[in-house]
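Presented as structure tokens, the chain that follows is alone, the form predicted on its own.
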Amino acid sequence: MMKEEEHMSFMRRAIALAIEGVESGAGGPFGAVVVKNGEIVGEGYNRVTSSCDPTAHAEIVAMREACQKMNTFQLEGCILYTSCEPCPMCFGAIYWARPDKVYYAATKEDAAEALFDDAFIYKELSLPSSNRRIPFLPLLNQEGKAPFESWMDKEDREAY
């Protein structure tokens, strides 16, 4: 069991690459550390503009090398620590990857402050998806499910 002080570092180094990624000019002042077994095995921070990547956010790029280094597409076991509260993107990401916990810093409300207001994706979510700013349309949803079907099918599919 990790102590608060050790909780506190992997912050820090969340934070640090955070104010690191705005100083390079690589994104927004966002980073994030991957732990397991008090190991930092991924950490990055935001490179959405200096990589032209809308997914590039800090978490991502944590869990995107975290993921590689272990050789899974799953963070059970592991320990996400993150200069802010996630989007909804970086959110739903975490939960796809299942990380044991998530500390954050800064609140969204501080994001906020600074100009990265998400608010409005959680409104849109809400919406049918005809009436979103960016609508979202059914098309050929017949043939859509195909794939479904061969997932079904398929005998030695790695669930997930």
Second form
Protein chains: 2
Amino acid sequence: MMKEEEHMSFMRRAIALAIEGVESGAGGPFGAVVVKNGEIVGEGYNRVTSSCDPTAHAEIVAMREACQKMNTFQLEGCILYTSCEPCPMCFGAIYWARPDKVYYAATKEDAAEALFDDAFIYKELSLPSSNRRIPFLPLLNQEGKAPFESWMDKEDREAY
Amino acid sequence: MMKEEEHMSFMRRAIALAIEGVESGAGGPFGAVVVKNGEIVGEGYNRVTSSCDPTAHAEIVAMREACQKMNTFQLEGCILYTSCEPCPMCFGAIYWARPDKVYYAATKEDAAEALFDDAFIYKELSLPSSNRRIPFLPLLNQEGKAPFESWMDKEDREAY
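Starting from the form predicted on its own shown above, please give the structure in the form predicted in complex with another copy of the chain.
Starting with the chain above, the whole complex follows.
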């Protein structure tokens, strides 16, 4: 078990990365660190604007790095430290990567004050598709089932 | 305005990519295409297991490719065609990338039948942090506000 002091030290690294990202012009004020067995296995800061990648949020950058380094697509036994409570995209990414737990410093409300309004996306998620700002429209549902048939027929499929 | 026939043709490409991804062993049965002005500017299939990247869902692969190609982090004027209704991670990514609209073929329910239970993540999103399968714990909130101060002080900050 890690001591509270160690958790704080990793969180301070995530916060320092967030500030470094702002100062270097990489992107928004967010940093994250992935730790396994008391060691950093992935880290990063937001790079959305500098890398032309809307998905390059700090948590995703750090988790992708950790996965590359450990040659896995699962973060069992890992802890994610993020300088701010995750947005819905990063929340989903966390659930797919499955670290053991997540520590966050600033809250969604702090982010909203700096005009990062993740709350808007959380709200849209709860609306029926027809009422959303970005329309989500069904098309070719029957044909769309074919890939699942290929998947179920594949004997050596690797679930995730 | 595109005709219905054109929308169907792009969706069939997304579905074909999903099947190609399964057959090549790249990952799960999902494909996606980003279209601007009637031309494909990004496309891809799920590569989670083969690329050791839990975020490499088809929609994210296709949107990242489109952004790289067009040297932007925003997909205004674009349409995303995805072989299956997006999971919460991809939903969030779509809201950050901001295409004009999204067409999907298979539904979340079809995905759940093939044991891709995005519904679980949607459900977890609606729970208070303390009741979630992956715990989300607050730590160093006051220190966590510092990156937002750096951000607000930065005169040449680029919002997204």
